[in-house]
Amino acid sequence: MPYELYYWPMIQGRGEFVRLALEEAGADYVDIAREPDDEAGMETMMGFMGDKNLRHPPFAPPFLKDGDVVVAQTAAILLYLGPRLNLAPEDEAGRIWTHQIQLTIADIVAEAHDTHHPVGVGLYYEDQKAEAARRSEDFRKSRIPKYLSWFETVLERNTSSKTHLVGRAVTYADLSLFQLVDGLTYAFPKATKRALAKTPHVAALHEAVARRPRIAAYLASDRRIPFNQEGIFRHYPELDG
């Protein structure tokens, strides 16, 4: 049976990290809410979330269904998929290290989201522009460089390969770092360009992942949803600098 991915059909969001892993592995999967009858797909997803018979209901998309197994939260989904898609080390220490990197990526993704919604997710960006400008300034000057420098250190200290975060083969963490850099480049092009100039290994990993055959084909396809003003990474020129 194919994997079933449940996520919003109009944004990359947190679901994109899972899509990249499935695409890199050439896995058989169905993006439920993006099926030809997308309205029915959305109904399926919302109905699944509201199923009162589920013992372990997901809080929110993304979540993955693999037969009777349902896993929510991006990092947990990738922890589950990693060994099954050959995108994680075989040893336990390596798998946990990969998971730790993924959780760190999740941290900066949350911070990136909060640059345009620093007060409340239920408010429009226009309702919190002053707060967003202040939050974004700190994110640009402090947080982006700090996170990318840490990833640069991880790459430098990987004695097996300077082009992978863990070991000598691609893992889901590499794919997720690619997506993070892609998103930051879209949202904060000026600030990210400056940070990448000081983190050449991170920049090289981003370029290398984009050239991987299956990823390149995916990025060029209509399966890749373009960045937009509804997702986590949003480009407001006034927040970049």
The other form holds:
Number of protein chains: 2
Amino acid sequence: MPYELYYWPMIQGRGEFVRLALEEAGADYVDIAREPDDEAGMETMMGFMGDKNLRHPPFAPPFLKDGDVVVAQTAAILLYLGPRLNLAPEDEAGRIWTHQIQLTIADIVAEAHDTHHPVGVGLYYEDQKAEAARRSEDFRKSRIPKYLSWFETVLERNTSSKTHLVGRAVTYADLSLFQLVDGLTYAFPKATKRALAKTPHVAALHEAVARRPRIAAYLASDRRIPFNQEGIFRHYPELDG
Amino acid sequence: MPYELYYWPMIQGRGEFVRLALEEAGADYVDIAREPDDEAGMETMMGFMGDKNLRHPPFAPPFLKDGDVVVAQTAAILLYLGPRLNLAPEDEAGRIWTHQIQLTIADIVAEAHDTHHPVGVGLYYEDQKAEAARRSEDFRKSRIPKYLSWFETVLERNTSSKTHLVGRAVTYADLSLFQLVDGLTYAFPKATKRALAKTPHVAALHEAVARRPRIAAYLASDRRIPFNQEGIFRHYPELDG
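Structure of the form predicted in complex with a further copy of the same chain, please, following the form predicted on its own?
What follows is the whole complex; the chain from before opens it.
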């Protein structure tokens, strides 16, 4: 039975971290909310979420259905999929370290979202532009460099490989760091370029993941939704610098 | 060998979710950064974090040391401790569901922090009061009710118990939901009281956890740091309403 991924069909968003893992593994999966088209797929997803018999209701997409198991929260989905897709180490210490890195990626992803929505997710960007400008300045100057230099340190201290965060094989954390760098580069091209110049291992990992055959094929396919102004990573030139 | 918890000694903060689990289990642990006093303890913690030989460096406190294993990120620490402290179900589906709930608690905790720091963590509250007022309004009106009603639904749909989020025994997620409600009640007493009136199972869980013998003893001890204006949950009357 294929995995069923449920996520907003018009954006990469948090679902993309799951899509990348499924694609890298060549897993059999259905991106439910895009089948047979976005409109019908959304209806299926909203219907599923509204089911009052659902014992483990997701707070929000993305969520994954694997037979009777329903898992929401991006990092929890990857924790669940990691061993099944061979994208996590076999030992417990390695798995928890991979998960810890993923949670740190989740933290900066949430901060990246808040650069354009510092006041509230229910308001338009246009209604919080002044606040967004202040928050983005802090994000560019302090947060991007701080996070990327932590990932650089993790790569430097990995004695098995300098192109993998954990051990010598690809994990979902590598795929997620690729996606983070890709998103930051889209949203804040100038600031991210400056930060990456100081974190060469992070930059190299981003390029190495993009060249992996299944990832490259995925990125070139129409399954990869382009970045746009509805997602987590948005390019407002006035917020970069 | 006792567990070693590393966290800022002057606040409850994210470390409190770990402290509550260790306390409920009656675990042998040392709150490193408070030993023998806060100043010396902080020095120990910062020295540990700065150790260039650390293979798995924490991005930030809290982190837990268990022999050679170092785990950071609150939710990952609880994932690690859960089975060891008998605060998580035995089956994988139950564990991942407990973790998913914990990650959702982590999300609202981060949002609660950003009510007083919507622009940046490096700035004082006084320098972002206008933005904080707008963000808090959205948090009070939309976010607190939305999250608490999700927890209410989780409790309603638990066929084994209405006072536990998962199964019929206490898990770290129950302790964390207690702490969330406690913190929200401190920071936003009016708004939280209104929300709790509509989520009676959440309110009852908060009271039930507070009455657990080891938790009650902990809350009455000087190991429980009082809420204050340095932590995640801060009471600025102008942000409540």
